[in-house]
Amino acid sequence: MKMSRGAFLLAVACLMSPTGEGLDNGLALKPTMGWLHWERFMCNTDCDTQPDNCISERLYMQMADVMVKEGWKDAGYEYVCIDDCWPSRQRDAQGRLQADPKRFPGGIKKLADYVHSKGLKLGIYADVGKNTCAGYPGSLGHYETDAQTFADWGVDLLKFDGCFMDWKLLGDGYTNMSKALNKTGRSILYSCEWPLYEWPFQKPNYTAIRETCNHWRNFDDVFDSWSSIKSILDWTASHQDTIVPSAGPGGWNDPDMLVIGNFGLSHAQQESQMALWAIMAAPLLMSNDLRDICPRSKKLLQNKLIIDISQDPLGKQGHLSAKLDSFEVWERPLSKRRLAVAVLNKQEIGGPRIFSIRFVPGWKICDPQCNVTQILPQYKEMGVQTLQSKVLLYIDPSGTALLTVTPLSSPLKNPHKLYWKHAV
């Protein structure tokens, strides 16, 4: 099977060209990991009848407690992030945002102190326009005031949405807030939605976006369904020549939240989301109820080998490299001359299907030998292999096999050159 010319050129660009200059705040040198409330809890403000599931300080304190107690912090998840619907409907007398006094009686500063006491970090949400998407006060006309307010509260991450804003002004708005955050002197990771709101009108300038933001949303909100996950993967693959070269330490493409542990995905589909998000060097921001999550989903989300791929220090985003008989092959170059491979079975009928690993374009790095480790669907040391090895993968419908491949010797100084030399 041959790699398409477009995939080859993308691979060369990603491996041989330096990533553009990123936002110079020293943050997000690896993809962000944490928890974000939106997909699971949305804009539930009814604390009278649903006190355990409403947007309140209690929810975030409980999540912080669980993240420490149940091993999430040790696994690398460090941000506890508030999304929309936290503020009061009105700014205070000084024009500052304020938390809803009933649902956040201690205010955001008290919540940040609590989260910090657990060794975690707090994220908050605001909007570049006049209102948030749910209709709460936006930051338009208040960028410096809001940035300083967040810094005074001890906030560590800002998710900055793009509702109720003229798309032609998005660039200025996101850039001005970026400057305002840096001006505070506090390290605040900056999560943007700039390209998401610009794509319907024009191709975004990813050089400018990378210089402004630590990560950025490109496509629709994720839903708790396999059709949603597929649509995100399809969009990413069809735009990978544009978005993949922009990713690297300090700035990442954000395909939205992990919905693992909720209601809509089979376990094979949960494995596919986890594997592909790791291949895409995506932020791993879970949106689920960590207080009540099935052990199998918890084990998947805390899988050290998958997280190691996500957090690989080389900082290269992977991409779709081949399609064959309702299979997709995604590959990501890793540090120490390794390669991560995800093979997705897109068929949604029948049982497990067989895929020969020799159809993986990157398998060429196994000349003369390589060592192969299967991580999903179950851990398996496949041992030393060669180009001629007949390794077969058994992959469930809508499931994914995730592997790492390590060349044991190479005649070239740059093993990635060997890979791409043989890939076409």
Contents of the next structure:
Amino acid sequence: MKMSRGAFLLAVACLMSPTGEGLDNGLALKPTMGWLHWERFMCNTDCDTQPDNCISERLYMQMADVMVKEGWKDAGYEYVCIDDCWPSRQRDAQGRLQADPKRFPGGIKKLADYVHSKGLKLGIYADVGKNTCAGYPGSLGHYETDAQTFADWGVDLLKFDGCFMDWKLLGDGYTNMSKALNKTGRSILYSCEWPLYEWPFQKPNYTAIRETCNHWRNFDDVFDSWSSIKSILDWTASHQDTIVPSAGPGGWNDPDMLVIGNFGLSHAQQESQMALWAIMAAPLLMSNDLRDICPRSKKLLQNKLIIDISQDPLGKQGHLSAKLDSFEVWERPLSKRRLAVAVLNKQEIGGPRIFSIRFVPGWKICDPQCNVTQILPQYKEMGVQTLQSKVLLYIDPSGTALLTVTPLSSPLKNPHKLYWKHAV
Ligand code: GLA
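Okay, that's the form predicted on its own, but what's the structure of the form predicted together with alpha-D-galactopyranose (GLA)?
All chains and molecules follow, beginning with the one already shown.
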């Protein structure tokens, strides 16, 4: 049967798009970028002794100021997000959530106006159940009121946690809040933790999750440690057949915050988190103190080439493609038939080890030729390569080499010159 060009293009588009429809709110067409307070500032409500580090309107205003002044906004970081512990212990007389009056004297609306005046967006946090994880009032029984309150305040993102909820009601709860947000008419990006709370009981329905949320947490909270980053990567790799197909423009798997610039990761480990979060098409929500961050971490978080991989318009999540000799190879297909490759050295003893690029499964796109750019640990144009090239990568313990590979369809006139220049 002959197919019309239109039908053919539609078929190709269907084959290429993720399983199921995304949440149709026009948001998160690329992984969300911004800052979220939780990992770094947690539930510090003691503004008397720690005015600079407590959960207060000041913290978000200062973060917004720095984001504009220090190039974060220009690099693409857009959302300034409040996590748990912002509300008052009681709802107001009309049953609405209200911010803690001592720590947020101006209220959330004023804070949203301030953040918007800087050209940024404001995120807030609530919970599908009776209470938030830290024990503040939850939204159960108040979804429409809370969605409307957030919309009235001018909030742009809602992180909706899943504590204190009967797991059998998670699906209804998350779906009803999604509908309530939609009903407000305001564009509010919807960040869920539905699968994380459902996994202990049953395999989540990722088609339904993708229709409901703009991103969703699957696994444990990130900590400021390499063991935490490794556990997230291991979980992702061992569930990739289930979760990778559900990611795409409008809906993403969320492996939790970037902890780069804090206390627990070596620089090589920070590079690994940045590289792998870009490969996983993860939201890039930093949780650190942007007022006090070392220049090397800042440069890494603002690395344009890594951010370009994260935000690639093809919108496909990468996956673990090979494991050998304590190396992991992760690959992400990019637009224009390009490929991003991350090689992680998982051996935590000794010095830098050598990995030959020929072991990257996707290296086959180098037939007849490809162009290779190394982004981490150092930027290096590796030039034109072929299937036979002997490119070697030197990777520190718990560090990552990150590359992009661009296939070249016709061989260049004089490939040897370039080949010999760059082969090791
Ligand atoms: C849960 C979430 C975290 C954070 C805390 C706040 O643990 O997974 O990301 O929001 O609650 O209490």
